[in-house]
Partner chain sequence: MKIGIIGVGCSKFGVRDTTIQELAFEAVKEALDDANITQDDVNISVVGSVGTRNYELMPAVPVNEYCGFSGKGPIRVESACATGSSAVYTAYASIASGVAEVAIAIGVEKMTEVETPVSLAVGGRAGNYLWEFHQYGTTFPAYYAMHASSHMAKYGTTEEQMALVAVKAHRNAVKNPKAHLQKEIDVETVLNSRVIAYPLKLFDCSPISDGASAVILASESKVKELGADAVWIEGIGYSSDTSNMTRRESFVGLKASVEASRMAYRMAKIDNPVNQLDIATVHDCFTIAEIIAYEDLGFCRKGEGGRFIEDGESDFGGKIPVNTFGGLKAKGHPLAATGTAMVYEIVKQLREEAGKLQAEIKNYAGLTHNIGGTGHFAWVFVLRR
Amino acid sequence: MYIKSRNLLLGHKIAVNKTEKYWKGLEYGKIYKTVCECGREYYPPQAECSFCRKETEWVEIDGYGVVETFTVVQSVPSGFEWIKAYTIAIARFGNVRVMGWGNESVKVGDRVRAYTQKDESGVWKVYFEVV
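Could you show the structure of this chain alone, in the form predicted alone?
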């Protein structure tokens, strides 16, 4: 037996002082990862390496990736009411995996180009285009 709960809308602030370059980069069509001199790479970017604790360097992700997995979200959460369903994919770009929004035709193994775009709510996101 279940009873229906009330809808909750949660808002939160994300501290971005150490990752501001990433968020600003999206506005200029750039997608960044971070790279440590020990060789580790991070996406989402991290200002410090998790292993050696050194500061990392910002490097733009470009070129093409390959879709490794995806899911179609049919039950749209609060805050995404302007869409009915959406596809989230993860694609490998070199040594990092990038999460982005895809279209309904994306599938594992597709070669994709990542780009940035502002959504209907004004948030900049990473999107994939199958090439």
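Could you present the same protein in the form predicted in complex with its partner chain, rather than the form predicted alone shown above?
Next comes a single chain, given without company.
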């Protein structure tokens, strides 16, 4: 025998003040990383260096990346009901790796260009196009 619990709906407001430049940048087709004078580079970007504890600088990522790994998600989690399947890839751009959605034919070793786009649920993110 089972009893159904009272529903609990969790929706959070996430403070992104320190990374606002990144989130705004996505809307203009820009993808930012941050770099610290100690030489460390951060992607995802963060406004301060975890190690030397200084403020970091914002630098745009451009050029081509190389796909290091990928998967095609066919068992979709809640929150993504609006899509049947999607390809997640991770590509290296210089000293940082970037996660993004690609198309199904992406393979390890492919050269890609990154662009930004809003998905059907209204979230801006990085996409890869094989070149």
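The model shown is predicted, which means the values in this text are computed figures rather than measured ones. Shifts are known only where both forms have a C-alpha. Throughout, rigid core stands for the largest set of C-alpha atoms superposing within 1.5 Å between the two forms. Positions refer to the first chain, counted from 1.
A.B. asks: Does residue 10 move its CA by 2 angstroms or more between the two forms when the core is aligned?
C.D. replies: Shift of 2 Å or more: yes.
A.B. asks: Which parts of the chain move between the two forms, counting only runs of three or more residues whose C-alpha shifts are all 2 Å or more after core fitting?
C.D. replies: Residues 1-13 form the single run that moves by 2 Å or more between the two forms.
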